[in-house]
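Starting off, we have a lone chain in the form predicted alone, written out as structure tokens.
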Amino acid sequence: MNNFHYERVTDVDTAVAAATGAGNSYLGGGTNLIDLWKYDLAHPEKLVDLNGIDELKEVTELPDGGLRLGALVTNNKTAYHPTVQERYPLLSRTILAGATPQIRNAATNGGNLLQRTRCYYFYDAASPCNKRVPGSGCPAREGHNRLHAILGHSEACIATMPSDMCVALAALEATVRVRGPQGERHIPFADFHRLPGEKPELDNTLGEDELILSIDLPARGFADHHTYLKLRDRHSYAFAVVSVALGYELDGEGKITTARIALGGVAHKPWRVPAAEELLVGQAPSEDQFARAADALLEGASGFKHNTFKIDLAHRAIIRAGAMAHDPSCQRPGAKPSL
């Protein structure tokens, strides 16, 4: 029997005050929290239910032309929001690739950023896991590691971040707005999630007791040239083996002025290398150019017994995503995009 205290709040300040202290957790959609609880991996002593805070359920325009996505807006409402579909179709497409409608109807934007790895050893309480019990070891390094990291891993952990939505948010260069006992701050998306290093138990840079208020999107949404390519073991909903969120803008001569590429399924956080994106600037989109970018993006990649294939798979996926982004209207099953 898991005994816990429950408190429902209606404003942000009360929520932050109520959640202060060890063992307390915020509750939004609860889709990942309930999983962790069932597997005896989470033991909240107090749940602070945020669903009474209306201001976190809004999607609003920002003065700089960007868009603010409230932390409690569901994934489904975000994906089908008219402004998101029109100006940020990359994000809409990515969310819809991530989970079933039932889950999307419950899962929240803030919770999506905080979901934990689906590493088999992390979920198996009988196995050692540095992420679950620091210092106990990482059996995935020598074990079944087909879906594990090829970039940014450490001796302590080779787990991957499971979110699809976060891959698009990395490519869009979103900002995470949070509030805690010390006040409000804005975290660039590239700085929100962590690589494992020697502290794989820490997934992100969110401070103790801080609450995610919103995800702020910049004005640039790559509406004309974008794609989310998700490669998975089955076409039905599954976590990515490798995924690519890619967007770029072209000038009047058909040359790239700005490009963003983020990879999912390959690291402890969405993987971006700005220097690789810069290689595309001033170039006309082509397989050769995206191959150059892929080389730079995957520099230093190394696999383990069962997942070295992901390096070549990611390389080819980046090239294909570049072709798909050129004409987003061709992104349907069976289509063969080309540059």
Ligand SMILES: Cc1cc2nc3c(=O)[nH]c(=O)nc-3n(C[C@H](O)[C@H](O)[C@H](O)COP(=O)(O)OP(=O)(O)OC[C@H]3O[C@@H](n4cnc5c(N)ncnc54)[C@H](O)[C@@H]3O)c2cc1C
The other form holds:
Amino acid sequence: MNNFHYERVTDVDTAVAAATGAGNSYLGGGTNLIDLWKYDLAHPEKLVDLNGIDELKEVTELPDGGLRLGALVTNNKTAYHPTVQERYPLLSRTILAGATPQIRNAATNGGNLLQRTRCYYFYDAASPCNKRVPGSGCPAREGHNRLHAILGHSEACIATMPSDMCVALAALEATVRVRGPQGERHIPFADFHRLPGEKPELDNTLGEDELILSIDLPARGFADHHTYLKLRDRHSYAFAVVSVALGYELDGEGKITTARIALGGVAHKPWRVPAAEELLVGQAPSEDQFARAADALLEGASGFKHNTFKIDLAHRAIIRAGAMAHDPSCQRPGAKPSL
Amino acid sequence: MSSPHQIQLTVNGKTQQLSVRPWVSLLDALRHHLHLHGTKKGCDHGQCGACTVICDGERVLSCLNLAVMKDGSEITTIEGLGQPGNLHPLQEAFLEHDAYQCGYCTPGQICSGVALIEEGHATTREEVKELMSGNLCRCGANTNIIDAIMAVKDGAHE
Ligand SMILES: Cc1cc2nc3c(=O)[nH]c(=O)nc-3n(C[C@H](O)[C@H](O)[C@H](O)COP(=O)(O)OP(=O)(O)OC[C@H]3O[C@@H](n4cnc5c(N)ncnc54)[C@H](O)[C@@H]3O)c2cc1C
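Return the form predicted together with the named molecule of this protein as a structure block, the form predicted alone having already been given.
Shown next: the complete complex, the earlier chain at its head.
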């Protein structure tokens, strides 16, 4: 554990200027960064505390009918925000399926997007890990790999992105608004996280000193038909082994007009295959239709010694999520996934 | 080495000035600087909930917060909830329901439970269990802990 400097900022420009420079890190809730620092895995020179930036602590309506979630709004405030609960209940339920009330009270929306993998070897400073020390190797391939990827993994890395919230944001097609020394840009959620390829040290496409300003949700929230099904090794307070965020809209005849399916716990990013969603359009929701979509979503999946079961598990989870989404009223936070 | 920061914390109603280095956790500030030993250090990694305190009305983990981040905040620890002779209803309920064995997780459990009741998001027992999942009890008093919280939540203890 190294010593570091600390600076609290109150506006975006000062934040970006303060963070510019090697070893400087933004600080949101600190629930991931301070933990990694305690494990001697993160070594910040200076922490730039963003919690004083009031303009990033707001949830605001957007002119296109969407909703802007400030990067410094906490995960709990977002989940319990009346507009989020009413128009984006999928997001609310997904956030509440992750971590604990104490962690969600500190964790920020921006920080949630940037949380690092929970791969055991990444967390063990004594192990090689291509994500932590590029080129050092990946013991997870032959080792304990229950939580690891079945899709999109590379020779160099089989880690998964652990966030629940990001799985719902992928399904909702959110946009991440960021500002850096070069100005502001908007990143579609599908392009925010990346596959490991030969550069597993990069989790996402955010630039070096770029600051996340907000997560912008489009108007479509799938409030009528959605679910977040999280399967984990204990009933509460554990990372997903497999999770599914699913939403669809129906026309007057009960046929699907738009569908979204994103998987968590299976890849280095939330896993979406738009072609699989297209298969559902024009169909009435049924076990068979969701099974077809699941086939397409999981095409090319391959597992390792301790996680091959996740291919079957994910397939069944998608079918089940499809059934659960029909009547979201039976999905209280904390409810058992059995309906 | 970074110079100390002068911060102000109002802890259990008493406003105090502290001089802390940036890397001092809120937990260590409470225990080592203010000598409030009720708040416990369990895992020190945000996993067990033993260090839960109420900060500006919300339950947080004092181990994953730096003290400097909480400059100007109001904090309630187990000592501030109640004292012998004048216990908080949830402290009374923990006694009545036998909601602890070794007692190490108890201050965090009680701070968490008090905040849970205040938040008002949990109605059913199942929901209370879910929203108490961040406080681990390795002795296994969980059933009685939930009993105690349900009793206070439903007004059995005023
Ligand atoms: C015990 C435990 C259990 C957990 N369980 C779950 C779970 O089940 N599901 C789940 O999804 N998550 C879980 N989490 C993870 C938790 O959700 C994350 O730690 C949290 O969302 C991170 O947010 P933060 O604000 O605390 O980030 P920080 O720790 O402050 O920051 C994380 C990273 O983001 C950067 N950063 C922060 N804000 C910004 C910004 N605005 N712009 C640019 N960079 C920024 C920081 O520099 C840092 O690199 C768990 C965490 C713990 C400790």
